[in-house]
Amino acid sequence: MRDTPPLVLTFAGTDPTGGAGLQADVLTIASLGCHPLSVVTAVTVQDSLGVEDFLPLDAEWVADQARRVLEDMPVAAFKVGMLGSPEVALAVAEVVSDYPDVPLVLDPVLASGRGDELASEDLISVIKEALLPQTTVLTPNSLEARRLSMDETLDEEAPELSECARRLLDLGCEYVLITGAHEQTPQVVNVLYGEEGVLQRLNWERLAASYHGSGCTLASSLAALLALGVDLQDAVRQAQDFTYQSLRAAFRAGMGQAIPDRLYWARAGEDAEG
């Protein structure tokens, strides 16, 4: 038999598009050359223009999909994308703990593209205090960065996105990667932060379309690559490359958001052959 690929374990929502959440997680992992794991935590009703509604799964229903895999599979690296309930993120926290080495990529959806909200305040707490001192990386955007960082009791402003950096690894994790696709910026700028300040800043080109997964797609590239054995600065830049790539790739399947193409690489080949 063949070697075993690395294996990759996504905590996630259901996306019955396919263009994000556990399907697009699913899709770039295995894209990537990982073997993907899923772990359900939410379902989701919902097309390429927007979330209409969700259904949290019982917390315990997740801990038990993932207990039961990961007592059978050794992961190399965990993503986490849609939590769903306070009570799902307590349950995916506690699992998490068991395996303090293994890599954990945390993207926090807290509303989807349209703005249809998807976390309460009592998720982001329970975020913030249960999970984020076990990331790894954080991967939000700034709107999310924002919000995780703002102190709703505060009558403050939206601080500096280095800021709200620095805030979020005072939480305890190790790095944050934010992405700059809703700044009025004439290109994307994402950003890393570790404790010893800005490690990278990359610049990208502003696609026109919108899209429906880019954030699932980053999140779950640099997952794999973290579990390919990448050292984790490079890891950033070839998930960002990866997630570019599909987003100029992306097709239009429906009436709203465009969907990033994870396997754009073999169509082009097809391409190349015709």
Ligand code: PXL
Second form
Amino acid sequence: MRDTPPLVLTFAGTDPTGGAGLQADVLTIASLGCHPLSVVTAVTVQDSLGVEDFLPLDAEWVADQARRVLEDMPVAAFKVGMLGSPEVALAVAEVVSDYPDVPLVLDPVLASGRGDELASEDLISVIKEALLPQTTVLTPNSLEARRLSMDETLDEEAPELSECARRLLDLGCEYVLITGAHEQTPQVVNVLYGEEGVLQRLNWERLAASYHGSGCTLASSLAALLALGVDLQDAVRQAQDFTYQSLRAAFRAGMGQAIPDRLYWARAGEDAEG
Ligand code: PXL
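What's the form predicted together with the named molecule like, now that we've got the form predicted on its own?
Now the complete complex, all chains and molecules, led by this one.
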């Protein structure tokens, strides 16, 4: 029998387009040489233009899916994406609390690319209180970083991203990687923060298209690289590079956002653009 590749368990919502969510995670994790385990948290109805509706799963079903497979297989990293309801988020937090040594990458999915809301205020509270303290790397975009770190009851101006990172670290995650595609900068600037402050600031060419599932690709590639034993800062660099290559090779399958090609390397040479 061949050796088992590192196992990465993703908790995610399904996306029938294959652009984001669970399908994006599975493709990414497999493309990097790990084996994906997947626990469905929610089902969405969507196309490349936006999310029409979603149904969170019963929280007990989420916990049962995870516990069954975790008792059978040794997992090397967790990735947490869309949760769908506060109850599901609590169930996931409870399950992962039994595996404190397994790195956890949390992509706080609050809205779709078009801006459809995917998380209520109650769900955001559970993410902050129960999941952030168990998170190795949090990967918000700048909009999510502001939303997660601002106190809704205070009428404050949006803080600087470095201050958002400070607050998110204070909530208990070890590292925060804030992505800058939504900021008005010529290049996309992604910054990794840790207890000591800024650890890494990488600039990326700003690509012209709009993509469906770029955040899922980044977070799940990071989880896969950590599962492979790559050290944290190298994993953060390589995950960004993998995501950039996937976006550069994206294809427009429908009428809306382009789908990143996480198998870009397998199709290299098929056409000039790749
Ligand atoms: O890209 C964030 C995301 C994650 N998971 C699911 C989604 C989306 C965005 O649409 O549908 C299931």
